[in-house]
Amino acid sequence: MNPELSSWCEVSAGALRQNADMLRRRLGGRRKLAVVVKADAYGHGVGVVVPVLVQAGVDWLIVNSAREAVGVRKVAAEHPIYVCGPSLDFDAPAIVQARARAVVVDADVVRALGAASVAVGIVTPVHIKVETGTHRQGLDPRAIGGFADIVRGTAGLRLEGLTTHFADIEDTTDHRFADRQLQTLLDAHAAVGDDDVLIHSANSAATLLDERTHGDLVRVGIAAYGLWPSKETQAAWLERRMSSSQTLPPGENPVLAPVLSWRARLTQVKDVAAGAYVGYGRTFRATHPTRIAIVPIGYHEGYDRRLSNVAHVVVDGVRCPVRGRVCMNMMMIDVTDAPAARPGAVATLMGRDGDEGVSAEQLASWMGTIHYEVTSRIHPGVERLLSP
């Protein structure tokens, strides 16, 4: 904790450790771990969460863009970086300046690929995005052998793999059409006619839930930062659980340990007499005497305006409920039951705080949206500070 920050996130070094390992020993030793980092690594920080990961022995990190890419590379010196989001020609030196692998579609790319990596005299590894019932990124399966041969005829590439992303293994207990589109990229490889050629499929739900999906690799997201993709995943995982007769394996029993933890101090206390409104459009009104203090964080920062009048922060061990509206860049709270509330203590708006917490999930549910986006759009210029 840096005493001259209003406001910053702690990133659990030991957490993130334990999800990686966790996680191998879920694959076994075969399969390459590949951990998603775009999204500065889903709001945790790409400076601090990546060295972390790297140490942990992470076979893969893995980027939306060209230009995260760059970035993750200034971090990572050597480790493989695969960009799984869309690009277009112009993407091309940035992905090569990286060293980095990329999904192709579009045989303009896979050109511009080839160009720039013959340029600098280096082999780009590419992998074919296959559309298997998502209807986001990727290729009809019909079409993939002839863009295979496309990709295989270029020179400055390498066919390196062949990918799909799932549509909803993580939002319901009913995984069949799921199984479908595992069966479609699985015959889409065999059109290819390379073994060498990697199979990948696996988001977090289906690494922790099925083994079929693992193929060569995993593109574990936020199972990596210690959060359950989604209610559903996680009653899944105990409906097996309790099927089984036997006790699991370390490696088989999952446990997610939270990563990240978001704080900020207090700036003012002041006395809100009964009858007295609070914040703009005066949407809380004060039935008794009240204590506010400010917290200098607001919808600019990330703290959700949806949070207004609903969401708690933790003072000291105490609830303490939102007054008012989130402001751009402060928020009211009621600190009424928290006698140790004064300037320069600190408020809890995510993580523990001794008996107390917010989880990342529960503001998710005051706001109405899931988990992803409540790290994800935490303001990069609230500072990550990486905690043992």
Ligand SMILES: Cc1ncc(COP(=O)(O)O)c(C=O)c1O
The other form holds:
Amino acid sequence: MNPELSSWCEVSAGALRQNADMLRRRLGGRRKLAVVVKADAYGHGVGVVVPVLVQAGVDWLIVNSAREAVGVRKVAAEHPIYVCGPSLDFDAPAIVQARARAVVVDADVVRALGAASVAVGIVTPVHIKVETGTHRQGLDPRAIGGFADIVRGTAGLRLEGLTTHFADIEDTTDHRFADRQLQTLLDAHAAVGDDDVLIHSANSAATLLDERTHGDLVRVGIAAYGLWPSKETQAAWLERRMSSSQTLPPGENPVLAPVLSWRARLTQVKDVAAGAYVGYGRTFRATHPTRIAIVPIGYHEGYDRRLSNVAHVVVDGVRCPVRGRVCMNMMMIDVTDAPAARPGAVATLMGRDGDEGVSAEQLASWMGTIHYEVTSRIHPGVERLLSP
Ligand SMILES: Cc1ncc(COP(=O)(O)O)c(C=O)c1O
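Follow the form predicted alone with the form predicted together with the named molecule, if you could.
In what comes next, the whole complex appears, and the chain from above leads the way.
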């Protein structure tokens, strides 16, 4: 891929399909696979990701907000869309217009969704979120029975599901807290007293690790983009494999293929004398004659300033350290050992280049954050291009 752009993200259709196929095998064809495409598909670009997922047979698409639902509806005319994030009453017309289903925890929003649905003559499916220990979005389990009755009594709505979200399943190899959360959800489901109401809780870590969480539907984000949720999830997977747990089918090894690569073109290459400085604050000083190249990407585009003097990018298979501070729209790299460096040459900020590469996890570790933040913060203005 060699576009005439100063920076772009390559989104691998093959990797997306491979991950979706692996997840389908993991579910054994019995449960629905919903892929989370909120935050512009974790920064991968809804416009390129959604058509591939739809073609790959993913059952549902999950967004955060009414606004995102309207955006995804433009690229997925018929597919079920589920709004997993918080909504307020004024979001109801947009949710209905997008023919989405939504999570509800508030009677005013229930009323507004019902009224908006009746106004256009459709029935909107809704899911109640159960508070099971994350204390984010959700209703006290003791209130679920009564709230389910309110939903059932509202014209224009259909109670379709009951859901929760795990607090720490990807943060630890000890899943006792997650087990308690799951039990609370199952108890709430029993209190609703309707087996036709779908039940779902599993994010990527739960989907990969524990079949008991799969319910009727799983909500997979990060794994669909080819990234393990965390080292702990990988460790838990290996631990369970080795202890021949009955929860994992033998021989089913989840190979995840990273989907996103981020590249930019060098715009200038210059010699810097021994003793000269690079960048704002003069935080880098050359100890020997050095070749420096300019990359037209900075923290505005999503290359974090904490990567200053820490990270490397790859030019033609050679690691090139970031020198000096990352600026708003530019950064400088050391190309002394990269003979291919010249204006127009491609630098890889994330992804593979020859035998070298930079992973989202590596960038996250340098930044002191998680890889979810790394991919989802690449500025929407950086083109997303689909590669085979
Ligand atoms: C409600 C909900 N379900 C599922 C997910 C997917 O999580 P993951 O990316 O770890 O699979 C998210 C992501 O934040 C979420 O908010």
